[in-house]
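Heads up, the chain below is alone and in the form predicted on its own; it's given as structure tokens.
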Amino acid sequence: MASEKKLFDKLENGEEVYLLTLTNSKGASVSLMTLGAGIHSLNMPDRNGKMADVVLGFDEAKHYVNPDFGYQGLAVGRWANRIRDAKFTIDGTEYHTPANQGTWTLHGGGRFSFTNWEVKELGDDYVVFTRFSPDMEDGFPGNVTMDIKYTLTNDNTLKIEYTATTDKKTVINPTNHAYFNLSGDSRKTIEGHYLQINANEFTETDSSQLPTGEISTVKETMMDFTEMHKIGDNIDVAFRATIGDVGYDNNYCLNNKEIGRLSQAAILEDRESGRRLEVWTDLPGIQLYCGGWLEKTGDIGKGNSFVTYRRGVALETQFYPDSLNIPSFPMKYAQPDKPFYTITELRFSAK
């Protein structure tokens, strides 16, 4: 195992953004950014051992801080996904968050993603990023310190561990927003990728894709990935929980709803290259998003690659969207006497 740190770019305010690259004994590697504690590139072998970058991204830091480009590879917090009416209540106190999507909050307002994080530790096979979020930053209570530890193993697993401490009861729901294209060729859409999600249910949404509080079965709907099939098989089927030609941007209620117990959430395959990704999490939900809100042409990417419509699939492990406003949805609060912890594992292989 080996690690390397180098300058990536500068933000408009002059802050330097660094890349930290971990390489395992098999030659697989991940490059991580101080910007948004994000994944810049992730090189994994196909069935013949050929390495390719399997996540979308950019060559310049300025594109990562543009929310219209979809939070490519970035860490998201304090609360991932949606908060209805940009407000929530804890023990009778109402808190207001940034209304950065019409009347509601997306990804905590974006601050966690679009700022530089400190490198707390760097080892041969891991990096720990840290960020302090003061009480009431973006409306969230508590002085919170969040650490994100990335570990690359010799069996081609990328572990992502989130630990948060607080001095006040608060909500924490972090995730990573990488977009995977296992072909390593972003000229290809992800409609040909095969996907399985270990979920029999999904959260119903309204016309803005905000959760209604209802949970429905995936059976006999376009939402059903209980058996592996191509993402493109039903992505354009008109359905109440999707919008126009966006396709999938939905939360699945995983069959394992026990918070804190690691289990397999999803399997993604590109059968041409043989690359396979298993997503494991100890959280009860996973958001399937296929880049349907991205521009259909014109978005630039790394080298000759593209960050455009349906060129990557995000599999965001999480509490259900708006859980902090829907008591029937599973979640847990962060408490001063008990650090918040969650883990996601991205297990790569080749068939």
Second form
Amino acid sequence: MASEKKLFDKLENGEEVYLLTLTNSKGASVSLMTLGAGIHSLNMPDRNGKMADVVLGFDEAKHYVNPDFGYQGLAVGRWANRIRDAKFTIDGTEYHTPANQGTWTLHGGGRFSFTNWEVKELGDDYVVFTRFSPDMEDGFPGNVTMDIKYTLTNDNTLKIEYTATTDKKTVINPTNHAYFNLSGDSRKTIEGHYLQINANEFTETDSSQLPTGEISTVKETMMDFTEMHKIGDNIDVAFRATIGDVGYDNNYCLNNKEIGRLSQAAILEDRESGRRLEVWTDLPGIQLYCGGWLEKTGDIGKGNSFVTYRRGVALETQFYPDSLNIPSFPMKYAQPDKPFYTITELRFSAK
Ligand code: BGC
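Right, the form predicted on its own is done, so what does the form predicted together with beta-D-glucopyranose look like?
In what comes next, the whole complex appears, and the chain from above leads the way.
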């Protein structure tokens, strides 16, 4: 195992963004960014041992802070996904978050993902980023310190651990917004990737993609990924919980209902290269988003690659969207006497 730190780019305000690269004994590597404590690149072997970068991203920091480019690889918080009417209540106190999309909040309103995080520790096989978010930052209560620890193991697993302390009861729903293209070739869309999601149900949404509170079976709908099949098989089937030609951008209710128990959530495969990714989480939900809101043209990605429509698939582990407003949805609050913790593992292999 080895790690190194180097300058990546500067933000418009002159702040330096660094890349921390971890390389394991098999030559697989991950480069993490201080910007948004994000994943910049992830090199994993195919069935012949050939390495390729399996996440979308950019060569310039400025593209990462443009929300229209879809939070590529960034850590998202304090509350990932949507908050209806940009407000929520804890123990009788109403809190207001930025309505950064329509009348709702998306991905916490922005600051969490779009600032530089500090490097608290750098080991041979891990990096810990930390960020202090003051009470009422973007409307969220509590002085919160969050650490995000990334560990790369010798069996090609990237572990992402989120720990947060707070001095006031608050809500926390962190995720990572990497877009995977296991072919390593963003000229190809992800419609040919095979996917399985261990979820018999999904959360129903209205025309603004906000949860209605209802939970429905995936059976006999285009949402069904209980058996592994190609993402492209049904992505364009018209369905009440998808919008226009966006395709999948939906939360699945994982079969593991026990918050805090690490279980397999999804399997993604590119059968041409043989690369396979298993996503494991201790959270109850996962957002399947196939980059359907990204621009249809443009080659501003790393090395002129494409960060465009359907070139990557995001599998965002999370509490269900808006569960802070929907009491029947599972969630846990962060409390001063109970530090918040969640883990997601990205387990890569080739077959
Ligand atoms: C949301 C999408 C959004 C994307 C990038 C996903 O989590 O569900 O609607 O376009 O993030 O912000």
